[in-house]
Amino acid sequence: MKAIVVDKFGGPEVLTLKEVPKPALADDQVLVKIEFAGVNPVDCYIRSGTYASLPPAGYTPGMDGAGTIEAVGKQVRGYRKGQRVYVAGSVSGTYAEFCVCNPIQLHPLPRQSSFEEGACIGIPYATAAYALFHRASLRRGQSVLVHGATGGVGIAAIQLAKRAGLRVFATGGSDAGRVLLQSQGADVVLDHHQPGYEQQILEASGGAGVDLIVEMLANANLGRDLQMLSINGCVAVVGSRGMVQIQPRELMVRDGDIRGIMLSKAPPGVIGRIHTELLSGFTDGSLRPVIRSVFALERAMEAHHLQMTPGALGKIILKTS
């Protein structure tokens, strides 16, 4: 089968297309024929060698994907050959024509969703749901600012928040990005490059600030985020690419807090509940990924370049065959 293999950590150029054996299937695993694989920032961090936990060299990247079940291990129940699924986590990597998964990493793909859309679900929607409803416990009528909202997690957060009856503020750094955010139903859309946007958010919230900020680039924005929080407000840090200096007094006067978001650290059972909850949204159409670009598998290097370029406009995916 065709697969992307990383023999050494480094820039996108280390993503090499190879012909490799189809992964062996254990009795407690499932083999999936991948149609499309999702590209996520974490894939880029791992490939570069800068992530906290790294696989051994010679690995195939990718945690998200969608396709059909090719084979089911003898000990596995509840799955059948030919079943449409999306993959949220993988044993062998999704940048390949086939991948092996543990059953807990598989979820039914609603007939309303294409394979392309299914490849966008795993990390983006589960991360957004974890931040909004499990780490922050937001309730209908509260407010959220999705800061830098034009990527996969940001768009997922807007859709989930609107579905839950929240008031949504969102920022984007380009005209095209802000048009996209408006199309997703954000109530207030602002340019985070524009001086004074923080005051605009405070004014739009009646001076109260927002209950939660979902922060995609904490090293650039965290200090300003604290000024926009409501009393008892929270910043959920989804992404950061460096150090940042803050004024703790901004937290103190609001009795607020900062919470890190890492999906892999979610308590047992939470991930399963999140994907069960997501199913109804994809079934009724209130949740639908925005796809920016589709690359052939052999162009994974270009996909990684684009993934790390500022100015996201939705998800990037790979067509594996």
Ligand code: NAP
Given for the second form:
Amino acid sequence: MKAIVVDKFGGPEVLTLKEVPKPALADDQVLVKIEFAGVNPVDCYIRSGTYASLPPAGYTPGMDGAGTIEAVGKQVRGYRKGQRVYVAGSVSGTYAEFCVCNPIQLHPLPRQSSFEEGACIGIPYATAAYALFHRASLRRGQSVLVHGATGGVGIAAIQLAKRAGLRVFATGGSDAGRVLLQSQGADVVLDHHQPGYEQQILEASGGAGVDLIVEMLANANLGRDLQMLSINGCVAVVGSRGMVQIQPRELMVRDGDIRGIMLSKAPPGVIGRIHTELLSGFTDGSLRPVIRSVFALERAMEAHHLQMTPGALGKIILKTS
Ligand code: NAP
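Please give the other form, namely the form predicted together with the named molecule, since only the form predicted on its own has been shown so far.
Below is the entire complex, every chain and molecule, led by the chain shown above.
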């Protein structure tokens, strides 16, 4: 089969297309024929060798994907050959024509969703749902600022928040990104590069501040986030790429919280509930990924380059076969 292999950590150029054997299927695993693989920032951090936990060299990247079940291990119940699935995590890597998964990493792909859309679900939608409704617990009528909303997690967060009846503030760094956020139904859209936009958020909230901030770049924003929080408000830190200085009193005077979000640390029961909730949203059409670009597998290098370029506009995926 064709697969991307990383033999040494480094820049996007280390993503090499190779002919490799299909991964071996254990009795407790499922083999999936992947049609499309989702590209996520974490794939780039791992490839560059800077992530906290790294696979051994010679690995195939990719955690998200969608396709059909090719074979089911003898001990696995509840799955059948030919079933449409999306993959949220895999044993062997999704940048390949086939991957093996543990059953817990597989979820039925509703007929309303294409394979392209299925490849966008795993990390982005589960992370957004975990932040909004599990690490925080927002209720209908409350407000959320999706701070950095034009990418995979941000668009998922807008759709999930609107579906739950929340008032949504969203920021994007480009004109095209902000047009996209308007089209996704965000109530207030602002530019996170424009000086003073924090004041506009406060004014748009009637001075009260927002109940939750889903933060994609905490090292740039956390200090200012605290000034936009409501009483009892919370910042859910989804992304951060460095150090940041904060004024703790901003948190104290609001009785506020800062919470870290790490999807890989969510308990299995919570992950199961999240994917059940997502299934109903994809089935009723209230959730629908925005796909920016589809690259052939051999162009994974370009996909990784684009993934780390400012000016996000939804998801980047790879066509694997
Ligand atoms: P993405 O598709 O690359 O999107 C990145 C987002 O960050 C874009 O919306 C971008 O907006 C925004 N951004 C850039 N500069 C910003 C700034 N100064 N202030 C606010 N936002 C800014 O990535 P993603 O998949 O959505 O993931 C977002 C972040 O969450 C990444 O850092 C990723 O590593 C992290 N993440 C964490 C977890 C977890 O479990 N903790 C899970 C998934 C992702 P513009 O391009 O429009 O400027």
